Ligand code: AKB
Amino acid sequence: MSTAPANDHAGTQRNSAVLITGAGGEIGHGLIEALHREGRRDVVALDLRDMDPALKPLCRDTLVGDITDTSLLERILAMYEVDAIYHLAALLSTRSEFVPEAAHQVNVQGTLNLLRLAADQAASHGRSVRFVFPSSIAIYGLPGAQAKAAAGKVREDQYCTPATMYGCNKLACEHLGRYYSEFYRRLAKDRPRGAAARIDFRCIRFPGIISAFTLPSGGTSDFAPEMIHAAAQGKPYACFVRPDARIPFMTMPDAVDAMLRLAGADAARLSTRVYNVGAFAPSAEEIRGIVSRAFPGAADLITFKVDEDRMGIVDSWPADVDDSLARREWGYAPRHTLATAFSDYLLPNIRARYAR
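In the form predicted alone, give the structure of the chain above, and only that chain.
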């Protein structure tokens, strides 16, 4: 399905485009709105489902389809001169553990399809195609809680031994992005020469992302938002991790802003293709304390019932990440601390949601 007029793609002239896959999610929504505010009128949004009607006027085109559908990607290649891709589409962490082979097809093969499209586009119009990719702290694989406590803030080059299919997929895609940017078809005689005709792959390793507007969907990092949403409704919640469980988090608005900042950064300032970002790293008990103070009675409703399998995954992720490279090289600076994430963003919006 497309919002573009029937004759919009007629003739041989292709229109420039920013392609966003997985555009129907909240990060996609935020990117579309931000790009429109910046004056971009050439966003092409792709998702498995039809786009929110409120967002369609902000896009040049909206497409319903699957990133594993190579014929669809070939049509996009024929219709548009893509100069930037935000590749958000993915099968997420918990679901990937139930269907690991399907996760590989979507997360790795789908990304490979997009990288090939970007490479073809760069070669076709002789300009670098910026490829922005959200990775995850799931790529880390610490051997257990004791090692996690000793490791402190983890750098991008440490403990890259994931313990989940989603983490394996994301790490594989990071390496594919670097390969397509720096070594693609390196022995081919007709290989495009010079950075101008290559992919400019840029990747963010996101921590847990907490949203005031999207309901948690059972992800492994969702114990924090699940706790907040349950308390706001006066419902009991049995947290599946230990009280001392700790991973880094950030808010959804800061996640969207980070992607835009990295995409817009001067390439000459970037020393790597993969960057950690974080904002705050509370324990599950600390989150429970904040939620209990915000919602009277929540202290009695929030309990801990540890799921050892899911807890094992959380224990393999860092307690916090070292994001000094992102802060130094492209000005990453989250707006929200733990306190302001609750006071300015989460609590007002979640209260309003359940007051209606």
Given for the second form:
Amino acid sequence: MSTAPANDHAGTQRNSAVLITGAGGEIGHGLIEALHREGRRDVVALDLRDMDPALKPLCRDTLVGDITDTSLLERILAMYEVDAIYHLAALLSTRSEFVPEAAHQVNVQGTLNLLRLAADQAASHGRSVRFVFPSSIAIYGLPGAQAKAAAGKVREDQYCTPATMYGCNKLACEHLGRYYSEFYRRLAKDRPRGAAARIDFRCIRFPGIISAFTLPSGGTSDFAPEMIHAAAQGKPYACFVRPDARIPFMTMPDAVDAMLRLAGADAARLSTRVYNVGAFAPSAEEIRGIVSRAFPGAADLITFKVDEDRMGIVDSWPADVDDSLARREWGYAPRHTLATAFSDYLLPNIRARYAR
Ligand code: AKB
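What would you give as the form predicted together with ligand AKB, now that the form predicted alone is on the page?
Below is the entire complex, every chain and molecule, led by the chain shown above.
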């Protein structure tokens, strides 16, 4: 359960906080470490499971709970003055296809609960609450492999017709975030007046994200990290997409850097609330080639056993994204190319991880 906040003032005042939901997940690990490096000492981490003990010292508080539990969110409102929220908690695309209604509850109702918390916080302390939200390439729905190949790099305003519950959820949350930031309770006499008392929603449509330190679960882009981590352990891997399957990816450090950069960007420079980011877009076969050269014997251990249903999801996602808006407006600049993602980040860290 939750631990009492540090230097609790017995209710006489609320401590400042940066709230991270889904904090125990892949992105959460990297984000907590990055915020600590930036000198933030007021991170409140919320997750369904208890936090990794190594991360707890980097947080002011760690809470175990569910974003659909409104009484928990009300307790957070009573304990903290939240200035920023990184809302990472979600059921990913593959898992959501087995429990679509539960996915809606977590991914949309949970986000609505957090938006409401942010609105109440802004009204309570009179300052804007920055709400950073990871959307996904899953909001795109291309009609098939041929259209996907013809479309090339997709802009933010193209093919926004998701073909998964997760994609529908993420697109809905993008619009909810824009509504709460610009039109919330627009007819109410006591509606928030001026930007100061509102939410400042900022959103990135992430591609597949590859981490050297954590393995994803429940995603459809997982084939890339699963293949890499299996090869590093000398384990066989049956890849569930075709060799020619192609979607955009980025490394976890670049994903965390992008969120922090967007969160810190001057609002006057932003023309929209939703941005594409990408870094490299290899085919599954190209990833297999790099991995086979890096790990002796992997070539014989990596096979292709296509799951046509999951392949249909990947065929609806873009082969690559146009992220020129993010690069122009808030200086998005991934450090890793496909080559350096492996040479500088994945291979050294993954080898060290499995050498133990
Ligand atoms: C998934 O595969 O569901 C996620 C995503 C691409 O948003 N990693």
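Numbering follows the first chain given and starts at 1. Throughout, rigid core stands for the largest set of C-alpha atoms superposing within 1.5 Å between the two forms. Everything numeric in this text was worked out from a predicted model, so none of it was measured.
Engineer: Relative to the superposed rigid core, does residue 216 relocate between these two forms - that is, does its Cα move 2 Å or more?
Structural biologist: After core superposition, the displacement of the residue 216 C-alpha between these two forms reaches the 2 Å mark, so yes.
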